[in-house]
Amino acid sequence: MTDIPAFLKRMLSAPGLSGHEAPIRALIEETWQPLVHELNVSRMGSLHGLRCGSGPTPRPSILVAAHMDAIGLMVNGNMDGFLRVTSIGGLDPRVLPHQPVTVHGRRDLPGVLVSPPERLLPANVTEGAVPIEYLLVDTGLTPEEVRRLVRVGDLVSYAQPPFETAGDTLVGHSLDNRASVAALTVCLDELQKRPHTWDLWAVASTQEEVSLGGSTTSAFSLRPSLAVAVDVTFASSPGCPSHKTFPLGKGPTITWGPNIHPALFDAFRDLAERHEIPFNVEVTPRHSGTDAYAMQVVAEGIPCIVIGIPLRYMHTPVEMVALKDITRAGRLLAEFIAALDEKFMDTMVWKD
């Protein structure tokens, strides 16, 4: 069995920004190798793990996607040894100043993201979050050393180390969405001892934060009968509206909305209730903002659902998840896959 907390900490310590996922992909590939029958990498860099079912061929298949890419920064200028940066994905500018970072130049360089003193900023930016164009990365090196070691286009990632709290939670950057990769790994662990009729494609997808390109191309290439996107959702905390957030440690969410096939929603909800897996219903009246948005409209359309893991402080270096929510999400996935039979697709009728 995979040591999930240790695996998560390893993933949070590996770079893998959107469009540059090779380091995190290698780590996931190593962990999934004994859990699947086949591994390959798509043209977009997504990792595909095939776990074969026991039913007669040709077997239906289910694709479970968890994106492995992370938000971060990219160098777009050098100002006398101080590095200007731009964003990769949706960063929260309020938390950027004074964060420790790693500059992935000719070698990895520790640095800190800083802004000029408030009284030296233009008058129009002294209130609220400092815009990213006024932030700089200071590596402590001389201008000559920075010019030699760093180029425009080099990546900059958060360097906050992950840690566990006394509340059985894990804190760190990039839990969006490596928490879901961990949940998918729990599912693969569970299926080692559970027979399943359908084939399972476990996909660690790329570029979800910037283009949804990884899940779109993987779904088109693999053409599954069903698809599940596992992603994080907003966990409740002080100041957050209760009707838009979900409690930490009380189980995953099952999403309802136009990206979700009604028969899949019913099946997951009924299964969770039958196995006494705690869950909450998440409503998304538009597209979900996850890989399901892309996979649903591939080819003639793929029935999709989204399973969410509550996450506090999303898109910051101190995201927080409850480890039990990850485990429960993985178990729910495994129970669903193990229950799929040859007649399940006959139930896939769209009912409003």
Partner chain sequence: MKALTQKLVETFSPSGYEAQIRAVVRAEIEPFADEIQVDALGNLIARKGQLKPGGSRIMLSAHIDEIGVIATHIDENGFVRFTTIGGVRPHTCLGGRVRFINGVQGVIGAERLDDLYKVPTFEQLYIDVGRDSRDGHPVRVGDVAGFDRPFADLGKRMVAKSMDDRIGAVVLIEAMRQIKDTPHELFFVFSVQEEVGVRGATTAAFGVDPDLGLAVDVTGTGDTPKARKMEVSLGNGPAIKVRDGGMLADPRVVDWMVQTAEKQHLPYQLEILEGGSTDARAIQLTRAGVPAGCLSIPCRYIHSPSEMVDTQDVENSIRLMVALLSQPVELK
The other form holds:
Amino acid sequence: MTDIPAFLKRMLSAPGLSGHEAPIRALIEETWQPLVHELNVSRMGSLHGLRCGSGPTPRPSILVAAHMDAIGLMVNGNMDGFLRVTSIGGLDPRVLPHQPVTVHGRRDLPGVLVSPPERLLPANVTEGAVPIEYLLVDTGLTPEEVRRLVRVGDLVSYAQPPFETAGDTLVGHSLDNRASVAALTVCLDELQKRPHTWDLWAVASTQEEVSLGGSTTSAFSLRPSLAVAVDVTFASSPGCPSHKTFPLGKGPTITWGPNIHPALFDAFRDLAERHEIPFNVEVTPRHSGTDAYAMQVVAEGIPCIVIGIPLRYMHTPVEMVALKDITRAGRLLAEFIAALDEKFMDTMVWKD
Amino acid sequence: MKKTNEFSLPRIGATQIKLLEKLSNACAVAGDEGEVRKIVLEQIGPHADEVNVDALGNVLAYHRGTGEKRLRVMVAAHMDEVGFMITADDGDGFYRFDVVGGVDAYKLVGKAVLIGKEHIPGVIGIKPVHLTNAEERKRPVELEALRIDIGPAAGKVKVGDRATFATRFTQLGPSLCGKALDDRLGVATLIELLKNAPPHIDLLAAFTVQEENGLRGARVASFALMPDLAFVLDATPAHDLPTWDGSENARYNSRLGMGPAIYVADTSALHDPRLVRHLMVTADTFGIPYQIRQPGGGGTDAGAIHKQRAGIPSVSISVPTRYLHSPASIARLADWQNDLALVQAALLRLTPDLLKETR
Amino acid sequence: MKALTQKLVETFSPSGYEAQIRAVVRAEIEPFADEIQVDALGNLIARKGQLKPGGSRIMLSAHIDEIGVIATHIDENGFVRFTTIGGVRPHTCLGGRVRFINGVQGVIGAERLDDLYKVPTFEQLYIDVGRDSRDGHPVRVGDVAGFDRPFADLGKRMVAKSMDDRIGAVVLIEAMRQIKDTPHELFFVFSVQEEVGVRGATTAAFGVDPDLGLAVDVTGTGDTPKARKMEVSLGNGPAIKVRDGGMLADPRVVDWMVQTAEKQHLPYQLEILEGGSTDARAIQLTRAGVPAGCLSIPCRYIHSPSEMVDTQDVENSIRLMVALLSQPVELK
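Let's compare: the form predicted alone is above, so bring in the form predicted in complex with the partner chain.
Starting with the chain above, the whole complex follows.
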């Protein structure tokens, strides 16, 4: 059995910004190796782990995708040793000033992302949040050292180390979406002792935060019969509207909306109820904001669903998740996969 | 049947209008097209060689032609409409909702709606004018502040249910009035085309889903069908109203009574010039009136179709319709008739040589 | 190279209507291609070379469309109202001239502007083609036009409309001419409809199904007075794209390009473009995914009728492209 909290903490300490997922992929690869029958890496860098089912060939397959890429920053200029940066993925400029960061130059350099004093900024930007283009990374090094060690295009990640908080919760950056990779790993663990007829493709996808490019291309090459995206969703916290958030620690969400095949939703909901796994229903009227949005319209179309793990303070360095929700999401996936039989696709119809 | 020298073109009669009425009154918000899908399946069953419903809910119907070297011609019309989804139960029969597709909040106030598969009636209200002040009355309506109210009853409404405007279809002299004419006009037209499919082509009819949600159904439908070319039947806004100062209206998009609108360019696609020419020459040959839809914003399923696989030559043709994406839109019967006639004639005149011309 | 550039930039072919430029490019490449085809959207695809051990199927893409305008209405006094094709901005239009692909020329005028210091909207602009009524008007609704501005050779620099991305086409044509021996099967794609959302490259990439892809396109610079900050300058060499608004270039492709430039002692710059994207995005996302990158030619005043490039940058881009395509590629 994988030590999930330890694995998750190791993942939170590994770099792996969108488009540059090699370090985090290596870590997941090492953990999944004993849990799957086959591993390969797509041309977009996504990790594909195959667990073969016991049914007769050709077997149907289910793809479960959790993106492993993280948001962050990229160096796009050097002003006298201070680094200018641009964002990778959706960052809120209000949380950036005075964050500890790591600059991945010729070697890893610790630094601080700072907002220059007001008097040094143009008058029109000092009223609101200072835009990212005016923020600078100070590595404490001399301009000469910075020039030697850092070039345009180098990555900058949050340096906040993960830590536990009360109530069996964990804090860290890039829990979006490493929490879901952990849930998928729980699922793989569970399936070691559970027979399943279908093939399972466990996919740690790339570039979700920028283009959904990893899941698009993996779904195209693997052509599963069904696809599940596991991603984080908004947990209740002060200032957030209650009808768009879900309580932390009260189970994963099962998503409903145009991205979701209604019969697949019914199947997941019925199964969760049968196994008394607590869950909430999340409603997405348009775009689910996950890999499922891309996978649903790949090739001839794939029935999709999204399983959500409630997470507080998304896209900040202090994201918070309940470990229980990760375990439950993993168990829900495992129960679902174990229950898939040869006739399951006959139920994926439109009940008009 | 109207006879021409070579071909006979189908006409819109009482039966077709009845069908349009049924389609317009059905509720099928993007992602939940079941009611329209059911009507389509009933209608086309006897007229197609093969019918499939795919993973997104598109209805893909195949009519095999006869003869050699048949073009595979996709004709698409979307089944879905703009509408609402219930997102939270506030208690006492009040529900929060979100909009699916492009509907401006100001169009919602004081309207009746139907919710869910059982068409439970409800309203979208607003504070009485007496209780507002002058400042409030000037402010635009915010979606966040609106609720659907089904009356103070134990609700049969669930979070996740869809809702539409409650408007019932009616005829206004030479005009047709109803909700969701975008794109039930196209759906009704495509059903007629399938019933009169020309024998020299393979007709691949795609009744698509989720057009209003980003052209998603047409994308997978065209990937699966692998056509040689595609026609997209839709409804396009007619802004042919007077300007406030009576000056020339240069931004009408399309005009009622001037015939079907052929697309050249919109946000989603630069329509294939060969197919645009083919439609115009066909219209001139048959004496069918047509107009060029003003190039500009907007999009149709052609936006998704033309980019699939190694490229699919596509064109859109629409019935001009006033007040799209509102509770009641208005179109002209004659434009619909000419739309059907033009597309039917264009299909009859299709030859593989068309695609050998320089684009 | 300058003569070829002039020939390409003086051809009018806004997105969706690339027939004229396609014919010009086709005539140029015919002697160097093993096979030429035009796909359903109008992409011109030329194959050169056969797969040898260590070789790959490589797609190169430069777009041949340009931004322009399209007529939406001819008013009763013969003025043409229009909308844009691609990223045209109103401040580059005033006083400018356009040429419809049927040859009709016109000048862009504006309604009375209440505030001369505010940029007008497109709704306030019109094209005057020298007619005073709708009768017998030479322009019809749906006709397209390109911006009309002659090529200028400034010696070290060249200026023209549609340098974006005819200069990319120049690089590919010259590379095709110069590559004598390659282990690769090369697909030179002169793509259409890039300016309206990389549509041509989307279908071309699906059709070609390459192992590796490179776009050649222009990128902005930060070297003009009070420019937006950007570490790319005219004359400092070809730019190797790290990212833009639509794509993170494959880091292995970036490394391959950097190492090749260093080995050849060619100047290069690393490029991060805020906003915008290129054909490389479409190549990267096609089918099961393709490692993709972009060789960018620094260009000032992009999407104005006077786009400026540096002659040395163009020459070095051709050299880099030839070097990249002449050896086996090993991505690490």
